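Just one chain is shown here, as structure tokens, and it is the form predicted alone.
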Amino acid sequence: MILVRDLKKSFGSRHVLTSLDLAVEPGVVTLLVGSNGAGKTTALRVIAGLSDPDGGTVTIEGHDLRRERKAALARLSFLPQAPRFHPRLTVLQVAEFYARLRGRPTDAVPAALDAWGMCEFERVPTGKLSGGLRQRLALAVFSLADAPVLLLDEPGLSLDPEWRQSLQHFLRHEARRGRTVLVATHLLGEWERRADRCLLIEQGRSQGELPPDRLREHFPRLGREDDGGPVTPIESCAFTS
């Protein structure tokens, strides 16, 4: 489970997130929307302990962020919107290093790439690999950690409809182990009714939820495939503790 309490955030003076409280709960599917600016982005950035807040207080699993921050992060699994690799290092290479650096089995490898399509690929270095092809390593790397708590920053952008469908089938049978699952997205169009909850957050505080099943009724400005805003690479870093 994850609990946020009145979490603040500001970059000079810029306040992106004020006052944000959000309770995401084992077992569901659940969606973080919001226009672009919202502040969706940097609230997963600070759950997965990539940025400090300036107020407030993150709780995983119940172990505190900040008081407990080695024990929080070990329980979760981040994918960022923008994974990066070292462009050198093959995809074999890359999600070896993971699972060593998460403590699990070399052997665990070959069944997290064949599970993404990577199998053929892992003698390509990650530079030679189209963004569609880097993205589901990525979901490779990040389904190895085997964390209860799974945050996806716009998990869906670089995949092609059939590896979406995958996406989402693996989410909602991650969730049914008992995972607490959050996603931040705006392509509502993919995700009505596969989802349990959507959370939504707007100038960076919460302002209830949508219903799951009616995300583009409730807010057709978040319906659409793209709406041309801007995409941050973030650390590929965030997939470990």
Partner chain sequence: MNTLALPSRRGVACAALRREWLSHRLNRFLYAHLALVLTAGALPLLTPGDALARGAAWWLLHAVLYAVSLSSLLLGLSSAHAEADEFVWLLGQPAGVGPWLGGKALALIVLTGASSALLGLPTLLMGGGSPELMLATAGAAGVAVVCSLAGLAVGFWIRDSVRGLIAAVAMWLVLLFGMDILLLALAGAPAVQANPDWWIVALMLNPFDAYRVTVLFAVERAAFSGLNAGWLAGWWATNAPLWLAVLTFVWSGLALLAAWLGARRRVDG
Second form
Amino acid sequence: MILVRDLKKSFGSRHVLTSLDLAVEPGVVTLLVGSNGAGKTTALRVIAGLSDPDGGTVTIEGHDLRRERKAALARLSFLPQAPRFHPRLTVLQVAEFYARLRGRPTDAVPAALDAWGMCEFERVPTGKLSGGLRQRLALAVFSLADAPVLLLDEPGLSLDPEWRQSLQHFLRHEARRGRTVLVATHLLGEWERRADRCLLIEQGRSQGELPPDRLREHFPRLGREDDGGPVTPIESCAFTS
Amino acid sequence: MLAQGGTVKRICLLLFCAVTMTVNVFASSSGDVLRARILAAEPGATLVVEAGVYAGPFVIDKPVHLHGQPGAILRGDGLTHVVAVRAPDVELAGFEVRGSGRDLSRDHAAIHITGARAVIRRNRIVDSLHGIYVRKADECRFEDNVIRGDAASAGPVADPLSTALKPEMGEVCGVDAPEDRRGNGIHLWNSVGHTITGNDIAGTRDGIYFSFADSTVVKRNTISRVRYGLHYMYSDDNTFEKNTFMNNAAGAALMNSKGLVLRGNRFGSNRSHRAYGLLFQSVDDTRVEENVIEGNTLGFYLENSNNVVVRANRLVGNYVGLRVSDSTGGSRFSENVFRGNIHPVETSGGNQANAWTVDGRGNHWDGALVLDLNRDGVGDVAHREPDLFGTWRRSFPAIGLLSSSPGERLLRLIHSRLALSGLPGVTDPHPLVASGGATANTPSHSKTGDKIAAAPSTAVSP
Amino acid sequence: MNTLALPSRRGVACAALRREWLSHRLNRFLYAHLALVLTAGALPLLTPGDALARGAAWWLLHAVLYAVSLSSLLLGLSSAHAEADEFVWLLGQPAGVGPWLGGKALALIVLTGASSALLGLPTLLMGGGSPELMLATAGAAGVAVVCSLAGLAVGFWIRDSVRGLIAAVAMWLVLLFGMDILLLALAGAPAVQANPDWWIVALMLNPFDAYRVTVLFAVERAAFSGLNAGWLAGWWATNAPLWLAVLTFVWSGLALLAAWLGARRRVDG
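Counterpart to the form predicted alone, namely the form predicted together with its partner chain:
First the chain shown before, then all remaining chains and molecules of the complex.
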């Protein structure tokens, strides 16, 4: 469960989050959508503890992020946008390091890598991985945490359709296990009918919810996309809400 | 039992006293015998003295030759000189001489000489105030004597850094040490024409003391662990060759003299905070050639000294290699090697009263940018050796903590290349190119102790 | 679910240490640093004969001032910047930055400190070992550690690689030349001459100067004419190794603190 109340964040004179309120329930996949600059990434970074808010509160599984940071972060796994890793370390070394940081047994690493098709690359330095492979390694590391709250920032970028589908299956599976899943994306086409809720954020504040299976109606310029088909960025769509 | 123990002790004490008295009586009687032999000897006679202890004092008032066999000891009474040479042409050789009086005001010495042409050789002098004291006696010869002062067994002169020695503020005689209560190794006063060779002096106050002593030759002597290795004033036309002055507290100081020659000597490891390898104060018309001056606080200091020829010396690994006061003029520096000194030259002005090139040949400088297009071994462009600290060394001594710092080096490099005016330093119009083994066999920074130690000889750049 | 099975601080530190070691095994910068240190250590062998032992410390002084210090600084900087891409991962970990930084710094300290031993190794192997050489080498290790941790701090505060490099080199130049030149310029000021202890304190605080004074007066035992410059100058000259040890310890701590403050900065913007 993620509860965000009146979250504010500015960078100089630019107010990115003006008053964001969110309530993300466990057991469902929740999308956080909005145009570029709407504040999606900033909101996720604040929730993930990477950025200090100017005001407001973030509660993760009942733990206030400011007051009980360690307990809150212990219940959270965050997949940043376009993740990169120490370029000299191999896939296996990176995954094992984060397993240790999370107190997970390194025995769990091969299974996580296997789940994301990275076993055959485990000896490859991450600096030599393609964008898609890097994203899959990130997903393996992300899943290794085995946390009850999952935050993902544009997780489908760089993935080919097959792995994008696997990601969606994975998230739905995790949601069914009672996890809280929040995905920030501006690629609406790939998530239509695959999310349970869709929260709209614009100009740094919540703009209500959209029906996740009728995103096309709200964004008519989405076009005709099938699963894994071409992705239409949200900024090319006209918001109706 | 207790009574028995007391008896044994008394017997032992009596035995000890008896033995001591016997030895003294024997020495005393031996001394009397020797005195009688001297008294009876014809002038020019040679007396061979057997091994044994001979109680002094002895006064030799006729020209005789006393040759001590190994183990012959002349022992003073601790009240006056052990041997007083009062006649000319006396020879004293092969003795151990010990036990002079200790009254500095009476110049007590192991061997006190007022007779001309005395020959003092192969003696070992210990436990005395002065070793050899010459007073108004000319043309004496001192050869191969070993003179050990009271501090000879005290080890090397203490490292001022490790002992936190806090010397006096005096500029020249600023070493306040127990040496003041000791006598000198060889003390010459008001006399001429001596020859001093092959002596080994350590642990006295000063090694060789010259005062109004002219035309003397000093060769192959070794002087160490004293205050001034050479304490010298008002003495002209003397020659010093191949002597070694090492590990002394204040170095060698020569003052108010002229017509000297110093050649092939080694002045090293004189390291108290105002020590000098070699100090000239008001020394004129003198040649300083082919000496090695290394590991001293201040290698060579010329103050108010004129017409001094300084040629082919090696100034190596000193804190300051050469200090030339403004009052020094007409001196000529050539073919000297400045290597590994933390500050090669200290001066307060432009030093234009002295010449840094003689007959087209300058000196070897560390880090000099030497251009020698015609390959004649002489640089084609002048070398500027700036002194960044200048007079701050005295007005702000803490500046010394910046010695060898990269910032100081950088500024020195810039000043040496740009030759900016206003900064003290010297300019060598014709610096010499690579000195050919200049660094070989040339250790520099000295540690205390008997050996020359530590060699930043290759590392100190401009 | 095993959500609260978090590792101990020690476990995180060990993981970071292990990761740093793995990372540096493939770091060309480290090999360049090692080659530099070995070359610098071998330079005294060029000193002929008996002068070998006596000249080694003097070589070390210059090698440390002009090369090893910069190399260590850049090693620390590269270590920090190698993590730049992962800050978003690292900062989001519940264990926090402290243990991770502790392990990383420890690895760096071991690497730079141990590699500094190579400075004295060639001379030692050639029979030129001495307590003075050990002192100079230990001091070199201290300075190298301070520099590497300073590089780490710079890298965490300035995460852009180019700007970080410029800042690190600028800092090195200031420490190496700038402080000395500034103090030299100030030495003539009447206020400074009236209160030399402040001037000396400023000099003492620079680890490069502390190492230089140690080698000059405690190792080389260079004769020094400034002993009457006040009790502080005398104390420093006579206790230079002790001061260097204290200073490197304090500077290492401060650099580590700066690195921690830099690393825990959020990845805003």
